[in-house]
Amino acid sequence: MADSPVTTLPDSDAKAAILGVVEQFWGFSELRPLQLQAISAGIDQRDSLVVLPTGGGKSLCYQVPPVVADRMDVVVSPLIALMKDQVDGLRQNGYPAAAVHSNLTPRERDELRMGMRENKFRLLFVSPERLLSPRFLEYLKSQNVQAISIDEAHCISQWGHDFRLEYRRLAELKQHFPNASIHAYTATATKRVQGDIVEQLGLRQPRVIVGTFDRPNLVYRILPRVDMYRQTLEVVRRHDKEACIIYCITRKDTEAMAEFLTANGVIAAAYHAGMEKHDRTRVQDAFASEQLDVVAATVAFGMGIDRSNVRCIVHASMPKTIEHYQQETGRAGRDGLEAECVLLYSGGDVMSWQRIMTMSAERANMPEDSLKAQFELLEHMSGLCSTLECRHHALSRYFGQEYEQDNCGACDVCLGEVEGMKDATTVAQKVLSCVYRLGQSFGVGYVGEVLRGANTEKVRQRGHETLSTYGLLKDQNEKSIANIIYQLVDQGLLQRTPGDKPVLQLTDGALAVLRGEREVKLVEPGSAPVHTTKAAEHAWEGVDKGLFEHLRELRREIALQRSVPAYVIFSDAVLRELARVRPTLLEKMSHVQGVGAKKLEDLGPQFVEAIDEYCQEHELSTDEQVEVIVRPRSNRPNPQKETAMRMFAEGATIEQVMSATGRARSTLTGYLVEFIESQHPESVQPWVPDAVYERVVEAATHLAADRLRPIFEHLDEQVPFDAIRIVLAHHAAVSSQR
């Protein structure tokens, strides 16, 4: 596979255009690991493969190239709900961004049609089926398209966890594209999946760029599961009113969880394949609106889930791969903070996912490697679950990576959860005595009453309760009984023969426990105290949690006014420092990570009215102090600054700059407030009537104050807040001159 190394960096003055970019629409200053290196290849069009964890950033570094190289790139996504999800996201940060799908409205497809008449667009969203029809094909050479982005690249090899036949077409791309650049991104790829889409796609000198795959802010617990319900309810119980995904194996089980916690005062849904289209769109808005937190499903609940702010992941049941398991428990934690992730894992899940994958094998006609290959990634899993060793580590071991860290503080073995059963050694001698002592003929249910001390008819009928391993585990109850079995045979010592009713049978190492040569470790099945990380305590710090509660029903009723999920207004990571930093002021907001110009100007004077009279009723203190990152500067000039600073001298309306330069309002409210603060007009009239600038000054004068909104408050609310700034800031430039 061609390399590269990830160390190259752009040019100080190049680096300051895409920062600039990225605060002008993210309101981000800084970037994360990788992302500079990867916007880069983007920005030079020189093909790549990105591969950076779920909630890594993947999506920036396809999505600021197009801006700041002044074209329209496209990307290929798998699914419309992911894509519908990304365009509203983007467009609420003033991105110009569409989608290409089959649900769109008439209107929508001639609001299309229109944008790319007039190239408003920087990033075109399509599917891989539509991308490829001939038609569209001859539309997109038409455009002289440079750059073509795939999401979810994995799905083009067979040896990925998620493999697509329609992904396979893409190798096509360089025939039809041969000046345009491939960027390929996934978050989850070992090294061989890696080398498979270079080639699938014909990469052409790549430049890889491989990410850290841990989340230090992902708390992993892998749990023997006795009472799948009781437990899974425990866990949704410590996120209370937070978003939690819980992933089961079969519809059935989607439905029955969904039920049993409902009865139980959680309010859920269940989501899977089989459900109607109408249903499980209700089911997925619902969730990303934050109207539902809780929803049961199988992994059909997928790609399509974006929502940043899901606190908690649970997998009732094994997941078939590790690449299943990072991404899925990827969906967790999107927005940086803590989040949990608990796996209830029993062996006889391998034995249903194997079940599953050959008859699904069958019904594809799937050559036998690829169900080989299947087999082989199910195995890893099964040992993930059986380890007793730190949770990060070996997930990054599995990709390759080395885990430097002693003790992650993040996971149920590194915080001291895990408890040992004691004696262990002795409990599974009894164990493989019992499957002797019944001629490695019976499979675990049976094998269990037997070490219960059953007393039933198959047990009298057969004289097994004669036996002298009768009732040696009569302390135990039927679950615990099968779980210690499966951790036998997740160990090697025990093995299933294959078919519909699997038998015990004893393997090589069990001779050697029964003999006292080999010691034997065993998880206590039941629940193990769970403790609070530093990480997630921190998280909290002052912040108010009432505010933060207050936020987030702003959020919502925002965003159900204008029907898009929730955390496209702003994350949870953007609620909590607004509730720590608690700004009654926009210039303070405006330092807040994740608020950029265009949601400052749109959402910042209904978030700041409601922060200053949450903290008025609460008697809190406002505008505490913000980390403000300091980013380099571009020596570049601004053409837009400049044409906005010429105009002004003239006396342009901020209309008339707005439709000059392209700028938003709040962003041209900066530039104006600075050059007055420079040049010192001798009026602001072009901008603010001499009347309104008359009755800011006396309200100022009148409340001995400088902040906004009380001489908001006190002007009835009818002067606009850019006003009032304009107004402050030019009476501070003319007084300082007296």
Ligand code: ADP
The other form holds:
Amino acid sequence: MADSPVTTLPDSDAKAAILGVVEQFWGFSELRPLQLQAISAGIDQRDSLVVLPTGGGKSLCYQVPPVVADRMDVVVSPLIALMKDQVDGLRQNGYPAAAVHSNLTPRERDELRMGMRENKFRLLFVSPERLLSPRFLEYLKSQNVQAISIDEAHCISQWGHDFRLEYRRLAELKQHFPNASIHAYTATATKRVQGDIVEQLGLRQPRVIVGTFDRPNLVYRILPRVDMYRQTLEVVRRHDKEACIIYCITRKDTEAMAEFLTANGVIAAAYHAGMEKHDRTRVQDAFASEQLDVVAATVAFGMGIDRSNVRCIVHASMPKTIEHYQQETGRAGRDGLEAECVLLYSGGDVMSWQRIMTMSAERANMPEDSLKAQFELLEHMSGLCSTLECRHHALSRYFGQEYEQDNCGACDVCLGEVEGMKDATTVAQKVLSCVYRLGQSFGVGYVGEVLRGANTEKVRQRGHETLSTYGLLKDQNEKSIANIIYQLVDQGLLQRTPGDKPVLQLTDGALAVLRGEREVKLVEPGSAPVHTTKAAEHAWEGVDKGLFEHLRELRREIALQRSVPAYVIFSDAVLRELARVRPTLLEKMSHVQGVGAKKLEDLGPQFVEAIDEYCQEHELSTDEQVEVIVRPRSNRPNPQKETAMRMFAEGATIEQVMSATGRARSTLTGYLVEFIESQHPESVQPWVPDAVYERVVEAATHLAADRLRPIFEHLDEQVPFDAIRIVLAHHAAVSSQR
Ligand code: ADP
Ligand code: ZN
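Okay, that is the form predicted alone; can I get the form predicted in complex with the named molecule now?
Every component of the complex follows; first up is the chain already shown.
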């Protein structure tokens, strides 16, 4: 099914055109792995299935082709909130996109109609229902749509974990648009789901592009749950002022959790599908605009959440499949910076899920096979929790991929945090013999009471305080004992009878332990020390944290003014780099990854000024070296740049160089500034007329400013930023020679 990626790479001209667009709108100078393949499938209009992990950069893959190919593509997306955020984000970058859905305001609808008439948009986001409505179909057919991308494509498959009925009809697309290519995108899809997507959408000889599932920037920890609330509080406190999501199974749990955290000084809100719609929207918006950082939620909180700087995901209970776990933890660290994922696990979670699944299967009249399949997925999940193997390793293997490293340096096992219990075999023997003495006819709670030596009425009635095993574990608390019992269940030493009131029974393995023929390993319940990873230390190297917070504040204000989520202004990765480089000149800021031309013009002046002020006040050095991205091909010559430099030396105009190299104007202006700074040409007449030069220098002298914005305004916004940049560079270069 897959064809070799080598044959699907574009030639160097096409690649230059792609990079030019990426640089112009997003300010990225490199593509992530497999983005190039996915983008060129879009440009070539070859059907494709792209499976990249959350945060892998899928959106770029369908956003770039219509710009390069100069056309309007359609993107199918399941949720309105998701579309809105994407469109907001794209507009901040100067990218023409629009969404079509039922919640448009009259003004938005007018804008949409007008934009469509002017053929302005490159991307149109639309829900599956809307796309397949007869009127809209007719319209799109008349527009001669050439490519359709489908986001969250796993929703079309019954074998996936998030099947959506309204996605099923997308199977009709190929009939309606026989000449358009279809591009399916998803983050989690096992082989079976991949096959199903290809078949249902009727993809023709698709390019199948599958990335690695591993997320190296996530630190995984799976701890025995002793006290859900205290343990969660401890984790969340490690992430002061950072975004955390706490996943709970029930609605009631989310509310209790939010209340507990708030009572302990961590402001948190609950979110679940049972809440009023406007309450849900309020929580979502507050989280997106960074007014709120901690949310305790059911899985209903997810798909619409695009905040890229979520630093911590806590699972207060075990999710029911590894796919869910991967998807939910995947919401952390989408900006590529380190994030922590903590799962609090108890063997009791497995029984709870089995009960819930059985009940809902009965209610829905589900075939027996289907319930069995669910139990299988559940077993994989609990297997992940109860083995003491590298978490990155185990997750990769589940999705059918090799994990190369021996020590990931980013999970509790590899960081050496998982503490084995001392005398585990003796402790196990105490528990097992207590189960035996109690005639194998009591549940977890009661066995625990006896082991703890509880003086309760039930114990006295039954005369169990006289048993030899009474009070054997009196130094442990109730929750720790329950956790130990569940660990023994996970290891197959105890089993619970099915039904409403399960009782504990010994297995053959248990007998071997009691006879002293078998060793047992147990994890110490409670919290082990948490180590800092190397990656985390590195990420903050040279970053001024005070300035970082200051810039976050500025971002929050701007986001609020513009009514957009904060992360569409700048990602945390960009803010961190700004707080490290501390640029006070736009020129310097333009080299920071993630600062595109539009944002430089639009937000640059404000940020540069804030940085300058802050650094003066706090006596910080400014304009540090911009980090060179470590990349295997970094020494490769850049032919476009060489061509540009040569042509500038010959006096070619920017327009001439643009058509020769295919690079964006902003990129070329950057090269030209470099050329001017290094070569000190006598004049910049080929690029800026003398008269304009004079006016800019005059304005700069008059204002005693070397920032673009004030000069731009002083000149009645008539001289473009590029020209001001060129003049300032030249003026500085010749002055320094004098
Ligand atoms: P996905 O949809 O696969 O979960 P996104 O498209 O939301 O991922 O991208 C995740 C993050 O990575 C975004 O903040 C995006 O701006 C960033 N990103 C995407 N491509 C690149 C790139 N080539 N270089 C740097 N950052 C990128
Ligand atoms: Zn590991």
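Positions refer to the first chain, counted from 1. None of the values given here were measured: they were computed from a predicted structure. Whichever C-alpha set is largest while still superposing within 1.5 Å between the two forms counts as the rigid core.
The two forms, fitted on the rigid core, differ between the two forms by less than 2 Å at the CA of F25.
Residue displacement note: M647 has its CA displaced by at least 2 Å between the two forms (rigid core superposed). Residue displacement note: N477 has its CA displaced by under 2 Å between the two forms (rigid core superposed).
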